[in-house]
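What follows is a single chain, given as structure tokens, in the form predicted on its own.
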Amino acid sequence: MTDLAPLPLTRRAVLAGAAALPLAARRAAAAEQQMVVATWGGDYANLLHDNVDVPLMAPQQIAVVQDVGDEDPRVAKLYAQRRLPRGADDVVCLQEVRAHEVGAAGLLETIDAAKVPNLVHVLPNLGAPTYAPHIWSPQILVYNPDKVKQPPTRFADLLDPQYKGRVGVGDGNYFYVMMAAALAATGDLNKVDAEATKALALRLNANGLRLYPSTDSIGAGIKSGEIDVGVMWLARTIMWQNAGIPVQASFAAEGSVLYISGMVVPKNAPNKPAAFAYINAMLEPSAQTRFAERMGYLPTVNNCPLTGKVAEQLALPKPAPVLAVPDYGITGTLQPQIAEWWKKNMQRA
């Protein structure tokens, strides 16, 4: 038997078929969208995908493609594409610091509440006007309780020779030091290219400082008992001490600064109104709760109220540490000169 060449379909031929369709079906279809959130991976992108993407974008017939990936690309990218009609990504997960810093570039869509209804609901002094606060956690002084007796009690305690080559920080959060180094050295946590910050942070090298590529491995590193001290997150003390890490906070008496991590959208972002719903799903309760539970960060806003065991974990000591909001307005213009500063006189040191 012969075979036969396949005839050309026509523009009415595929009309035709596509009206043969189910109508659910092509509604379905026709109602989808997609869009692309750059974020980091591991825990969090797992905590987004399971409280976020599925349970409420999903239902809205949204499709969320992840873009996972360190922060120095996300924002390198937003740089190398801003000249672009439409970017690659509709919302980037970002630190405050780094927000404000592309958003003082004019690379930023401006949120509000008129995009985003739950916007209402956040606490004050943790976002901006292109800006919304996902997740927060003060900076503390975290300690091995099986190896230091006397915890420290401020950031200049680190320099005790008796933590010699046993005080150990992220790589990444060389900013967070840094301003950490400002508040103790100036009492200013804005201060963070002043030669009082920058000595202080050279006298920690010189007492052995350990630097890790990531978060995760510094609390290896303290389980291990290669380090007995360091500078952290509360978020992530909790985390290890549910992970049986023998690990206790200690907040500094010169005050604590905050880290925010949260959501942007670009000027250019294929899908805005996307964009500004899936910002909205996250500011959820349901969707803050999780990320409590699960990676021990505070709630951004006012109307999820904590319970239980995680309730205890993440409550502020009384009398109530100092909390200090950097002024991102003087800070995000440092960050590429302290990050210069950081790799020449700290990574290679």
Contents of the next structure:
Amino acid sequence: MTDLAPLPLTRRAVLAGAAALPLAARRAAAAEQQMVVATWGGDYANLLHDNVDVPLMAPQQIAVVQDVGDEDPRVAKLYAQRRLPRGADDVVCLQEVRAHEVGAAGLLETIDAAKVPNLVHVLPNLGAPTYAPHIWSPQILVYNPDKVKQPPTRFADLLDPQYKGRVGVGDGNYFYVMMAAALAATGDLNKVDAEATKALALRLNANGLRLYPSTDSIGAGIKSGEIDVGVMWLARTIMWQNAGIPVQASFAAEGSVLYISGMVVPKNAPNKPAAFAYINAMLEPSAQTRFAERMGYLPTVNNCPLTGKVAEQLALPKPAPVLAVPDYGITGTLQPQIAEWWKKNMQRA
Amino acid sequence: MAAAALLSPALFVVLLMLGAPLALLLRFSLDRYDPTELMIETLTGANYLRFFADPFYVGVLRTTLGVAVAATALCLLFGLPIAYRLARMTSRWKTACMLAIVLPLFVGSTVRMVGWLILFAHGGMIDGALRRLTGGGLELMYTPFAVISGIVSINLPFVILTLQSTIETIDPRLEEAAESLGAPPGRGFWRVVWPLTLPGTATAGILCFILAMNAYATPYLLGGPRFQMMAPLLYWEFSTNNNWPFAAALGLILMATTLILTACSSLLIPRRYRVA
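Return the structure block for the form predicted in complex with its partner chain; the form predicted on its own was the one displayed.
Complete assembly follows, chain above in first position.
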């Protein structure tokens, strides 16, 4: 065994090394760009970090900083920073209905295949010129198979007196519930402000509808036996099934409204090349597959075939259900007035 | 003059940190909301008119007031006997009892609300126990009872500590004098101790009332979406609707209502017992 020789460190060498540190840091900073992604927190943010930020962006020398928060403040920030030459975020995660709203206000950069090559793989009807869809899921009727022997097959089935006080929806999903009601009442999911739609929603409310403050509290309601049926995304149903909650999905005969979530690039994004690179990365099959496996959302690209258990869970039934995409030009303008109506007539009933 | 000089740094900080944001809030409340511009600078009272002309918003304020008054009354009702007992306690257990009162304050109100969720939820401790015992459950979640219980649990330690410090300043010999003159303990308390605690009771009540009027986490978590109070409504207008002018008006209306009622509460105390 040899003795460890002391390092030949002199006071002068230490001082010289310390003086060189800022130079080394500057070289590293020059090599690595930084970008900010404004996103939801929780599983979504973690999956982005583990499957996009680290494996796909870091090798491109782009460090991703997540700006975690709710969607509404993100939208407010886009409006508030519209006149600044440099905004705070490079990529903003939004539902398509909100993305259309800010897109119509002229706040978003156009996204095309020249900037984002993977855009050629995106499924039709999911995207928009200023919007790259990331994940999607149909809205379905969810039920507890231990309690419900005859599953609901239409939205109107929720009015059945046997479900009095046994139906639950998420308060935050009010607009999607109203679109489902519009589809059932008028055949057009965009007619959320029609009298027939509102009347159907009020009848549902009168049947003891339970409003839950969060999406996950609906799962807890089913698990505890508080409710037997509800309106939810297929993705969330799969997460609940994986967590051992007794739930099954039923596609409404009149159609299922699509929940689409994706990303936009503000016109004043500080690092647009990195933003487009990020959107290209999130459309990579490897990242899309992980979101399907972990969160139950369907891939938005056609080059990401699912296999195994996740493919079985996410397979749409045969015959294929009616999948309804909103006309965001119409629904985007109706959101504030429906929010007000919901608050005064559904919440305060 | 020297005293004024000593006060000036604190006064300056208060003016800067409280006065300036309030002035800004007032300015925002006079702006007009636009979905794409968020706020358009103008001078309009439309946001205040909207609040007072719409029965929905007045109803939310009424609910908030009702909950705050009920929570304050319950806190004083529960707090006074405990505070009196604590103040008159001479045993070595007094420190332990004080610690037991203070200990809940070490836990954040949101965390405590999660505890109430477990207690009140469908299939939770109360509902589950009743189902096993009687076959019928008890739905407490998302009810006014749940909200008021939650607020009382948060505010009670403040009320007890305020009352206890007041009662400790009342000489016990006054009660003994009342007793020696033939007053039974209840009458002695009512005629001697209670009037002397009134200033402290008012302070405790005001503290509790202000906290209850501004409660956010409790009505949100225990009341659910159907139970609307001013603070969650204000946040909803600010964050979900992005209607900052109306949210600013709601904030100022809530603050003004609380201040006016707090000022009026001193009228409930007979003049001779008021602190000079």
